[in-house]
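In structure tokens, the next block holds one chain alone, the form predicted on its own.
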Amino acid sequence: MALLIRNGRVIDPASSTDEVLDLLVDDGTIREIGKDIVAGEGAVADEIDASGLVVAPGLIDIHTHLREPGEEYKETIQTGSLAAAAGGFTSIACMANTKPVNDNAAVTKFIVETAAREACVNVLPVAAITKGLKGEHLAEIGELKETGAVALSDDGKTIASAQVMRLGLEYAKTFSMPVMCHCQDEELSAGGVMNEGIPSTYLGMRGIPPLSEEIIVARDIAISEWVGHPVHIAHVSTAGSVRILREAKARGVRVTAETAPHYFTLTDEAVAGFSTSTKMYPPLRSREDVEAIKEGLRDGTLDVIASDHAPHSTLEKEVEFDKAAFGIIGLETSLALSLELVRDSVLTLSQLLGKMTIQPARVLGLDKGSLRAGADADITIIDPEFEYTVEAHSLQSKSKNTPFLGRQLKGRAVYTIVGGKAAFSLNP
């Protein structure tokens, strides 16, 4: 059955479209975009009146941890996809640090087949660069791509050896595979639990210096430039990293980068209450870093906003701060937190949606992220004025580890449509 979305403000950054239009979907594909569309003689169409709402390409999260296989008590492919749909995401790229690690065709195949059965959004496996995420021996990159991996990353770990990183990029270049870099010098950050700064000093906790991120950002960009294969820098959190990226782009290096909403929303001062939901890796940084992240988003140095959705159960989080696991969930709060950038005049709405649709699609080489006729009908309908409070019982994620519980947010997805079918509706 056809679907007709009427009278929405259609914002498609890929085509610079921003006007009130109708959109006709049939057989999982966008058939027509225009004014006063008629479904066709004899056609029966479901209709959505999107008056006052934004109709956008389906949001794409380039950085998600789904925990399956191996830690299904934290999250599963099914529950993670439900959280994604509730957050407006139609496609999510899931990282390789599962148990077992997604470093071989069998695990990639498991993820692909489980997602086909159980997920309500597109689930795109990111495979490991090295076996076991150990940074020693390369995984079988060609085999991983053939089985369905869309990118490579040892996220959660940094490849300490520059030689191994170089070889990984050379093999990735051979197979035209995007590479996503987790940048933390593990010697500099060893034992740290929060940002190194004034708050860590008065709280008496060991800090993780910004340098631990920046030194690896610079290294991986240098290796990328030498090899001639682009890298994507994950979860950028410091002013120094933004500066390094800006300088690299200015000299023509093909590098892209992402940040996450918590890095432009919270500072390390949030750790003062010792809530383990403020513990993440890289950690929350200083106010100066937050302002630099916003400027990097504004001037295009930072291409993508990603959630870095990292679910943990109470077993890992309801413990002493020093012992708690790093990471927070983010799929269901990313959109609303990011819309604050529009209200604060950091980005226009079209620029923001570009960083959550077409730009992540381009990083991964996906034929998604636009609303052109003939494209997959992955669509997110957003009410920018919808106000709600983040409550644990309403979250679709199996884990509830977010520092935003109890926070009043504004703006959310009211429909998430994947392949022409509703994956989420706020009022089903």
The other form holds:
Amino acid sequence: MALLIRNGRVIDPASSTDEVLDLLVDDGTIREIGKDIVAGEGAVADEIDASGLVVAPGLIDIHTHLREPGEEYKETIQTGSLAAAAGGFTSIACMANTKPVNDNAAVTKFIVETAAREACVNVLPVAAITKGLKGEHLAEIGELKETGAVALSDDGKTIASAQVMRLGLEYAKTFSMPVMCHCQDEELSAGGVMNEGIPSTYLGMRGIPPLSEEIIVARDIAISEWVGHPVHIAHVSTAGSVRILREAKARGVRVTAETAPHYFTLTDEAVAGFSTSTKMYPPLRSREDVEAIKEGLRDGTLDVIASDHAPHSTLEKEVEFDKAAFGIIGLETSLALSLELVRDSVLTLSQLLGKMTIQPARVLGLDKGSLRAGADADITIIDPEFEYTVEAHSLQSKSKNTPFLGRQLKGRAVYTIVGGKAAFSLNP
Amino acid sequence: MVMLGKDLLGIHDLTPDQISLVLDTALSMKEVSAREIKKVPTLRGKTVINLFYEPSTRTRTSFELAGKRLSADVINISAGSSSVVKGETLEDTGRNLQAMNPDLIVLRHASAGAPQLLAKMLPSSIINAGDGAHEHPTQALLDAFTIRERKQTLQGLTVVIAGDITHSRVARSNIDLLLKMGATVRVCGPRTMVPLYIEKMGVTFVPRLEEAIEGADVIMMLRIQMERQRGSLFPSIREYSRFFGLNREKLKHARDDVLIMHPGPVNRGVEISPELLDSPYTIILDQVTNGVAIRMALMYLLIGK
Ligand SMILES: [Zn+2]
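I have the form predicted on its own already, so could you send the form predicted together with its partner chain?
Okay, now the whole complex, with that chain kicking things off.
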């Protein structure tokens, strides 16, 4: 059955399209994009009037944690996908630090099959580089790819040994697998619970220095150059990392990088009330870092905005700050927080959507993230003016660990269409 | 009229007027402690729970004595020995204690922010008796009281805090209080034990002790944790005491009427040489005595009305 989306402002960063157009979807595929599309008599079952709305390629989040298998009380593949759809995401890549770790084909297969059965968005497993995320022995990367893993990452951990990292990249290169790096020198950050900065000095809490991120960003870029296989730097949070990435890109190094909305929205001053919803890795940084992250997004040093959605229950979060788990949820707030960048004139709307659609697709080598005839009908329709307050009870995610509860947000997905079907609509 | 809030969580939350109120109230409490019958009925019928997650005989005893001199019922619960606490989260323990309907809980805990967590949860008043390396407000208040006793005012004094600043809640609370009351603060110690951004707190960092105490009115020596040596924060006790310990030779740089303080317990011969420990410059025992008066004052101000 066909679906006609009328009169929306179609923004497709991949083709630099930005004009009011109609879009015809049929059989899970975009059939036609153009002005005043006339569908054959009786051929259109459904019509969406998108006047005043933005019609964008389905958003892609390349960094989420879905907690299934193993910690289903925090999030399942199903509830994570519902949160994704509510946040406008049509595809999400889920990290390997489940229990058991996604370091073998059986776990990847479980995720792929569970997602096919229960998820309302595309779920793309990211598999571990090393067995058990231990940084010692390589996982069976060839078989993981064959089973459906789209990329590799030991996210949550850094491969401490440069030699193992080199071998991992070489082996990943053999199978053309994208590699995403969580950058944290675990000795420099040992015992740290927040950014090492002025607030940590007042609070007397052990700091995680920006240095612990930057030293690994620099190392991984160096190894990547040596091996000749690109790396993608996950959740960049510091001015120093942005500078290192900018210099590498200027030299022509093939490296990409992401940041998350909290790193350009909040500073480490938010930790002062000891709310464990302000605890994540990397930690919230200083005002200068926040400005550098915005500049990195503006000048293209940072290619992608990812949520780093990391659900935790009250068991892990309603405890003393230093004992609380790292991580916050983000799928349902990412888009609105990122739209702030457009209102602040850091990015144009098209640039922003590029960092949430075609650019993450390119990092993972996916044939998604653009609106053109013949493409998968993954489409997100956004009302940039829609205002709402973040409330625990209205979040789809099983966990409510976000520092943005009670925050007034502007802009949200009103329809999330996956493979031609509505996975979410604001007023069903 | 100046008053305190429901809790005393840190110096951070206090205004200079509130600090003065506590110090002034402690004056009359000290007078009670000097009587032959060291007890007044002020807190009769009130319940105080000392909830200590870290061992500390000296601070716990001081609170216990303070409560008893005001006729409160004082119960001590320490994490090591009590089934109330074992395996329970702080939240659950707090709820359990609340069921006993205490008026005041004195909390010592290894995690920064633990008193804030408890205070948000419970209607009882909370006094922070030390949370991680964050704050130890009663220590800073008793230090201020002790200095004021000798120097009449804090305004305009130069105070040096020397030692492991990074891991010291005593240092943080003292810095905050002294600056609020108009003193100048210098911190001293090896860079490995002084936070990178310490000067943003409004103090001056002077790494060498001889220079730091130049013209100082007060020197607060912090206790060195021997186990920090394993983390390579300093090479040896011998080298530490040679460069960062206080002795008669170094003391020549300070004012003639300088006061030497220490939150205790002292590592004799490490932070302070034995000869100085036993000299009239050193007022560590005054600090202990005044600790009871300050804690009585706080109990009175928080739950006495
Ligand atoms: Zn990570």
